[in-house]
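The form predicted alone is given below as one chain in structure tokens.
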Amino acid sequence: MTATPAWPLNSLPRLFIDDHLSLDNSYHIETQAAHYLTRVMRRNIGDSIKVFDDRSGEYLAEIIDISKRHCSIKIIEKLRAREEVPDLWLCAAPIKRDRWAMMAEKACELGISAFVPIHTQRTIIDKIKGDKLRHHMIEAAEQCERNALPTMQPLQKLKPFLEAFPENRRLYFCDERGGDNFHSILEQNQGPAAILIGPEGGFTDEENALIHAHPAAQGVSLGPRILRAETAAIAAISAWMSHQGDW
């Protein structure tokens, strides 16, 4: 028989599950996520839970069995498949860490399907922790009831970024020296999309003219304001989605 949840289901505490999740079957949640369930959001055995796995969806569950550093759920009722993603990517150059975290975070509740770090001549931040972005973007997710995950990939040049760029995607270049009304371009463009945020200090000339002379990128302008890379992300996404997006 179905357990009956303890309150409304809006607002159950929800966790991502790294695994593919199906009816009936048991899973165990590890250190962190146990511990956030039972000492922080004080649930029992007994309790009901809403979980994804970014791959087949959401689910009603039920805490069968609390130990010191772990717990073990069972999954009872499939709640909603997982989400159509509009097909937006924010490829964007690594800034400093808690900023960078944000726009990762804020990228993913708005609802780009990947985030792509991008090295440039003025990135001051060769190396990123993919682990961590991750973890902030599952945590978007699980407070903002989205079930599908940005994919994550790894930082790259942007030379071989251009060179491998698919065909049939836009490249939408935010670029702080001036360029089209993003808004007009929007309304006369559609399918899959690529918005590409640079660096603290912008692209170099030579970069500038890379980007340009690639089929597939529009420069687009943001407006008359200077904006910092994060708040231009935020921007960017914003103005797709409203759109072309799921708005």
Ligand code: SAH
Contents of the next structure:
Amino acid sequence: MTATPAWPLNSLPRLFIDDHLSLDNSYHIETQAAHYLTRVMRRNIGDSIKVFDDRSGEYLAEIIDISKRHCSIKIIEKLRAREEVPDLWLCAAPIKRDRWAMMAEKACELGISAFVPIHTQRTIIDKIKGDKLRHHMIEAAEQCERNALPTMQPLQKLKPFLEAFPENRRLYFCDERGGDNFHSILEQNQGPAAILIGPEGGFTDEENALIHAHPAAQGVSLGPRILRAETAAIAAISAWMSHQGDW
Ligand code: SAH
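Output block for the form predicted in complex with the named molecule, input the form predicted alone:
Entire complex below, previous chain first.
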């Protein structure tokens, strides 16, 4: 008989644990999460939480030891397997820190399978903090109840990204200068996809031509207004998800 949590299951705190979780085993939760459980969520020994590992799935766990700095839990019951995630990549040029963090958070909530930072000629950011971006996506996953995290690719330049782009994937290039009607494109094209978003300054003419020359690329319009990059990412992902995703 599993322990009946005092709180309804859907209101329990959810934490990502970067380890392979399995039934009846115990795990040590790192300090930041321990602080969240004790100080923010006021949980104590005997309380239940939900944990997921982005490997085997999601579990009900019981807090077996807790203090200001650390917490140990024991896995009580498997709740669900690691979920299938719609096969949509977000490929975007890094933008200013807060907006970039927001783009990663929203893309994770909306259900992308991978985040691919692309360095373009007008990208103002030269390097990105991958671990910070992963942290934003972990927090978004904990909140939105994903139990599979988006994969994080390293920052790559546009040309090699296009050269290595996989055969069986559509590349929807969000082109603020034109592009075709996204709705009708999505009506005609199914399957794995990637959305490409430029930096605040947009793509250069040379980049625009390079992208259009790629056999998998299709210029899409996100309407008559010029959207900020993070808005364009949210809009494009939402359009794809409502057509071919899991909404
Ligand atoms: N160069 C623009 C800003 C680029 S916006 C300017 O005039 O300031 C950043 C990115 O968002 C663009 O590169 C494009 O990928 C996407 N985007 C913005 N508005 C769009 C639209 N209406 N249709 C398609 N993509 C758009």
